[in-house]
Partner chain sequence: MAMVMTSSQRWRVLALHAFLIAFVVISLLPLVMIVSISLRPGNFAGGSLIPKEISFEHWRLALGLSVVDAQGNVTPPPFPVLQWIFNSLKVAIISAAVCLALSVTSAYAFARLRFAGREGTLTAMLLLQMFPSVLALVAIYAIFDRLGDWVPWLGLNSHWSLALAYTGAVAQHIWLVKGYFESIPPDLEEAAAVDGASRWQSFVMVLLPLAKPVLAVVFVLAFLGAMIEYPVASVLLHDEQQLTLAVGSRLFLFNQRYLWGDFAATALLAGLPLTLMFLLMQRWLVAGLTAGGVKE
Amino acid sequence: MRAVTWGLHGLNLAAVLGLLFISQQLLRAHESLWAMAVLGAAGLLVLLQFSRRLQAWRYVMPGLLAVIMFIVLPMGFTLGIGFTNYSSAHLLSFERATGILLQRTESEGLGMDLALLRDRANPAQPRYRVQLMGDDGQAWHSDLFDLPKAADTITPDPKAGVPLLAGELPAEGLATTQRLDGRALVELLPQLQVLVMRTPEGRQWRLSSLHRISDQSPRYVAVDDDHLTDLRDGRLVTADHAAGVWRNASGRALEPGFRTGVGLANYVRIFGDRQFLEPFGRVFAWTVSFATLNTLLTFALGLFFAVALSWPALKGRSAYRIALFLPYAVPAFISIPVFRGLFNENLGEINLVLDLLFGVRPGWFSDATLARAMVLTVNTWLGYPYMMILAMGLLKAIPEDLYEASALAGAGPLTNLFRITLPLIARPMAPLLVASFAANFNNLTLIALLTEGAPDYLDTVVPVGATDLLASYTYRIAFNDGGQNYALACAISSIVFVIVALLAYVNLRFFASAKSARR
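Give just the one chain, in the form predicted on its own, as a structure.
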């Protein structure tokens, strides 16, 4: 008991230290409200450690915090993203996307060689000149100027910048200055990157390499928060907050887009747009079929082996039991790739045997029906040992007298199965079968390692295949095939979460009611 108490103290101490670290990271990210909330949770844990009145909460608080950290917060974040347009084309905030447009420049490909000269008069507060030689042979120079600060931003004002004067630098200017070498230029590079020079006709020049500048005129200038002016034609560019993009005068969306709230638009796309509804409906139907069939197959196979292993006349039952349990002991990320190799259409051993015996080579990964059959077969193999162990335990609880009476009445094995075995184990097995259904509903590992959703449908606008389950379908939309539509994937994840949560609720409510009724 003392070891358990000290273990609990250690767990709480680790949780407090972890929360303090998270709070410190949130403060560095200027998330003061979240930091205070995490700090409050850490204080609550400390209070629980020293309060005898709250002693019972010590045992449940780590679990509650884990639920909040790893379930509630991620699910809340997922639900929130589902109401935005967050995707690879809308990664940035509105302010950041606007800033990128304002920093965009136009260039005619002109350039000049740069020489930076430092004034010798006041080394403590140096001033500088530039001497330039254009590609057309035109020389330019400047009067003394102060370098901007590295934190300064480049203004789109066409009249901003250090004025350049035509011709070479006069002799007295060369005599009072010192030309900087490459090392000195590297030290001044942050300031040189925001330095703008301007020729008399208004063309602006900026640093393009350590010893070169190029003509770079701003493309846009801000009018107000929601309007920019395109300096090439003077037309307005308007922020479309509903779509999360800036649009030019002709209505074309400019890149990059920005994140914005879209309300129920992602859910409307899933259930209202035929291009999304059809693949979602196919995947949902297959997911329900897969979860149902797999639950029944694993239960049937597990029960069959459990009944066989309970046969008294069977010798060496322990060895059989260990052998039949082995598929459950091998990690899935090892077993599934092995099956992927066995079912390989060209080099797999299964097709080699079928070709030798029947002269056929089934397309396990190219035919939708065969691919689904393969997925069911592999997952049944991986899942039946769990059902077998459960069924073996339940079979031992059935009184032998029932079977003896049934034998005296002349009943056969099937009568015993349907009249005695199944009715007696059905009730305790039911909640486990529902849990197995829910687990198969979210089975991403099997599809990701075995088929990757193949074979793909060719008539859809989103990446989806015949063996995709909702979990793998969501993963592909979010991260694969160039889609990267995180918001749509989060909306689908929310739907899956609701379905699984309903299953859990029905499971708990129905079987809790049944348990109460039995009392």
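Owing to the predicted nature of the structure, the values given are computational and were not obtained by experimental measurement. Positions refer to the first chain, counted from 1. Rigid core (definition): largest C-alpha set, two forms, superposition within 1.5 Å. Compared with the form predicted together with the partner chain:
Comparing the forms between the two forms, the C-alpha position of W286 differs by less than 2 angstroms, with the core used for superposition. Annotation for L503: C-alpha shift under 2 angstroms between the two forms, rigid core superposed. Taking 2 Å as the criterion, P385 does not count as shifted between the two forms: its C-alpha moves by less than this amount when the rigid core is aligned.
Target state, the form predicted together with the partner chain; input state, the form predicted on its own:
Chain only, nothing else included.
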């Protein structure tokens, strides 16, 4: 046991050392804020180790850290990104975007044809030589060299690069090597792209296309943090931090843009621009009605089965119970695509049967109303067993004599349901219904696997469909379609956060009142 205790101390020490290492790495990467945070965490671990008063937190801390890391931090990030312009056009940090501009090169003269030759000796670790032929008859070649690694970056060092020798390749160089064809060149492309060759007079040549090579000099040079000089015309290029782009002297934005804070711009876009507000409103309305309808449908169906299966006169109740529970037991990532296949307009079994019986082939994925009906049907199928099991548990708690008394008074099953059953299970059920509403509000899995939002509206600028929920709408904006707009997606997520937070608050109130009612 003592060994275990010492082992734990050792583990803690290792964790502290690890955090210190990460902190140092972060500091080297100029992420001083993060480095401080990690350092703080390390300090906390040390404090926990030696403080008797904080002993309880030793047990709580690991779990709490996981919650903070993977729930709180992403929430904070989401809120934060909502105020930036993070998107595929503004993907990089300011430093990286600047670095890319500074690496940009320009060629002056004409290019030369490139032939890459592989040494026949030692095919496991081949060495290469090049032969360059200019259009004007000038020729260069090189000695054997190793290709640089693809991850290498081009250094601005003017003395770097494979030295080139004037004249055509001597005959014995040709004999011991084999000229590579286009396909082999494509395979080596990542490495060739970082290959630099240096002529006898010290100019650097780089690959400009698969078979061409040209001399390339830097296009921009840094003046200060926010200004570069365009070496071609000597004019100033300025960083526009408000828009997140570098602009040349005539005001044109240069690629690539960089991440920058844009304040409330995303929210102004969502709420101020009709082109965004209108689809957002549609999606919001559908999301609320989907979650409401689905919660009510699953609850009604679940309660019905629970009441029916608690009727002693019915035989074979446990068999029904298992059969009705089965849809819940099948993982959603299996059952949703199964329905996607069954509902398929041309190949699906459902339309096959409908065609045989009635001669119709409804467009389940192309008609908005039908698609929504299908989504609701599938999700009700997935969800009613859960409600059934919950209701069964709650029904057991209702005293039997209430029903006996009502039977004596001559009440029918409907009176029983509305006068006894519903009022008694409403209170404990309410928080679960709110939770179910909240979960369906964000049911990305269902939409992503079943319809992907189809059918799409044709009259909107953002890609959005009739069955898109807010969650799948943000998912599409962020990950699926052309201009991946992470910031806009995060802004929408933040709005949904507020809604879910309200729901969570309501749920907590129900939870608290249900708990105090039980006491």
